[in-house]
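The chain below stands alone and is given in structure tokens; this is the form predicted on its own.
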Amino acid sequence: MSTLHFVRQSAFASNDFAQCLSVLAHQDSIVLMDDGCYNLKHSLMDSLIKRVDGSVNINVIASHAQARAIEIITAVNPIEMTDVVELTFNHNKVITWQ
């Protein structure tokens, strides 16, 4: 049963991202949006990328990262808001971390 995780808070300001990572399962997806884009620069992102080895789909809403002048790293898929609808239908559950 796959879960789509929307991360809207920065790990620099709350522990929502750390909690999200603690419940990630194989075939889950993450979407970084709003201030969650700052997690691209957090050390938790480095450990996530090393840990999941492709088993978790990591996405960021490109326009949200761009608005915050955050460069999108190669291990993360840049997506648009319209892609969020498709991701929602492709997962059994959705959790918003905010």
Partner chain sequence: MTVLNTQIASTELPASGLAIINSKAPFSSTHGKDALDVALIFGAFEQKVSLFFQGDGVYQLCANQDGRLVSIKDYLKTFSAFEFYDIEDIYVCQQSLANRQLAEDFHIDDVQVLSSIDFGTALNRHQHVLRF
Second form
Amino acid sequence: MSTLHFVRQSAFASNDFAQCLSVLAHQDSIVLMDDGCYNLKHSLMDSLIKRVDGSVNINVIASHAQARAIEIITAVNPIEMTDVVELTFNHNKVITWQ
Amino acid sequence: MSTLHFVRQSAFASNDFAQCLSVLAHQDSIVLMDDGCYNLKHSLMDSLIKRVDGSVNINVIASHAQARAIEIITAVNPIEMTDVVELTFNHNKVITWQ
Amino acid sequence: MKTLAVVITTPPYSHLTITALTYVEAALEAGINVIGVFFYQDGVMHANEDISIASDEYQAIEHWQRLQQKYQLPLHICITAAEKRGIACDAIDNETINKAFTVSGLGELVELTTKASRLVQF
Amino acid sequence: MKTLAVVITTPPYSHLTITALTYVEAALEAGINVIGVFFYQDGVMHANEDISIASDEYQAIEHWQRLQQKYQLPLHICITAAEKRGIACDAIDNETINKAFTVSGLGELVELTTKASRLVQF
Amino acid sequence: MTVLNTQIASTELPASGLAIINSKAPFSSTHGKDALDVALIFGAFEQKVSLFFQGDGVYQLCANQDGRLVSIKDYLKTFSAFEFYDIEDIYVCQQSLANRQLAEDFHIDDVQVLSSIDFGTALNRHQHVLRF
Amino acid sequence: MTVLNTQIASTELPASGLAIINSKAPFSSTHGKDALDVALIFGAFEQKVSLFFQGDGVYQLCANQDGRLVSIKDYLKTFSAFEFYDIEDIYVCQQSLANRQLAEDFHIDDVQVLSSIDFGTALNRHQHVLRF
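Form predicted in complex with the partner chain, following the form predicted on its own:
After this comes the whole thing, all chains and molecules, with the earlier chain placed first.
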């Protein structure tokens, strides 16, 4: 059972991302979208990347990051909305953290 | 110049209270209301109380805390809405953190 | 003279508006001159005549009306914010807007802010 | 068959609805069977016929209408949430509700959830 | 931060039903009530629905609350109807309670307090998830 | 946490004008645009108004943003009109920038980066405060 997590809020302003991380499992994937893009620069993201060491697939909608002038780090895959749709059906369910 | 701070959000969910504290001055007062009552049990409140040592007047609307079953600690004054109105004019301005 | 202007940005179905109402009523009862309440952002929803809240819930709109009538309290809604939220403000004999409210522009907020000794946002 | 149901809880004047729309359109273009979009909470504001958004801003409501027409995409609004937000649902020939939307109850959400292989909330 | 959940797919039952995550405190917004309405309708249609409380959502379960003190109709009382609707699985995140210095003192019975890992595992047993 | 501000009342000018605190990121809600509309109308009425950016509000000032990439009309471009409206005092919280690993690289000129204490002191010079 794998879950796709849509993260839409800034972890600098709300604790949604922390809640998402607390239930994250190995087969899961994350998509950062909207203000979730700001989390690329949050310390929770740094420790997540170190902790999962590639076992969780972390993505960001490229246009959402670019609109916000947020640089995409190498551990995170820039994707488009068509990829998000595909991921939706590659996982068993979606949880939206907003 | 003194400021009255209305704190309406839970510091467990948002960073408004932290922002309020970062601009807090000695002559200021705080009123916890609505979900701001939850901050009575937040670590930011503990350190605030130690730090200001009585120089900042900290209040909570008693009915708002009681509705939420939150115990009012001794360093914080339980007040009513008429007191909030009075405080409004005992200070030079009001900032609402919501 | 203590004068107060109030800005409301939360909608009637949020419970935050109850706190605002209680505060404004306490101010009026204390003899404060509340020169006006300005409804902005989701606050404008208070003026939507079609809103129907279950009868056993707090009737925020009725309470604002009551304060308006009892104290001649001016209630302004921001026209731009209202149009974005489906409250039609252009008709002459408008049936969408609750009659207790006056359709105003942001200029009214400037006026209130300039005149009031305290400005409080809810 | 890949089937998708979508729940929208953000209002048309929030930009979060743009992401939802882009996602739903991408799904439809990919041949996914989107069995319905259910508008709940502030999402119901999308069906308010009187909403007027500045012409140079994103017209979320028009885009939902376009998807509804192009793909026969069912757009449901929750009646309870709508009435709380001033969208009158009781008239037979209702002029407040955008015709692209169907007035439904929460039972419709149960139906969509049961039928869909994926449920996505925005 | 917790360790990641590791699940062995082969030992699992097929996921079913709806999980509703409650993440907001009860009295300032309508999120809690809106989530409750969804839960009850699923119950009324005899569909499996489970309730999860995490973050500030855990405040919805605290004992001795009284919305009437702030003129709010207390929808929390309706939680006692869960049994009638066969809503049996109520989970609360232990870490969220601890962060808020809350005791395990709830206004309804049969609330299951779970570690973050178990909370995640319980979520995973459901086919769909909504969060309010 | 910063030390409390200590101000000597006698050395102060009388407080005047409106301070607007921007606390939200630009593209997900309308708060930034709503605050901007208030600022511009105060400017148009020749009333003193100053803008403060704190928390996620500092994202409104970042250079190289482009809302059009996500179909949003970019209200941030209107910030360049501040000079025309005699809106001269634009303050940003240094701590909020640092927390977010943001450089002092803004899309408008004459933004003053202030420590939390100075940010609070600048706020205090205003008679009224609104926060969006």
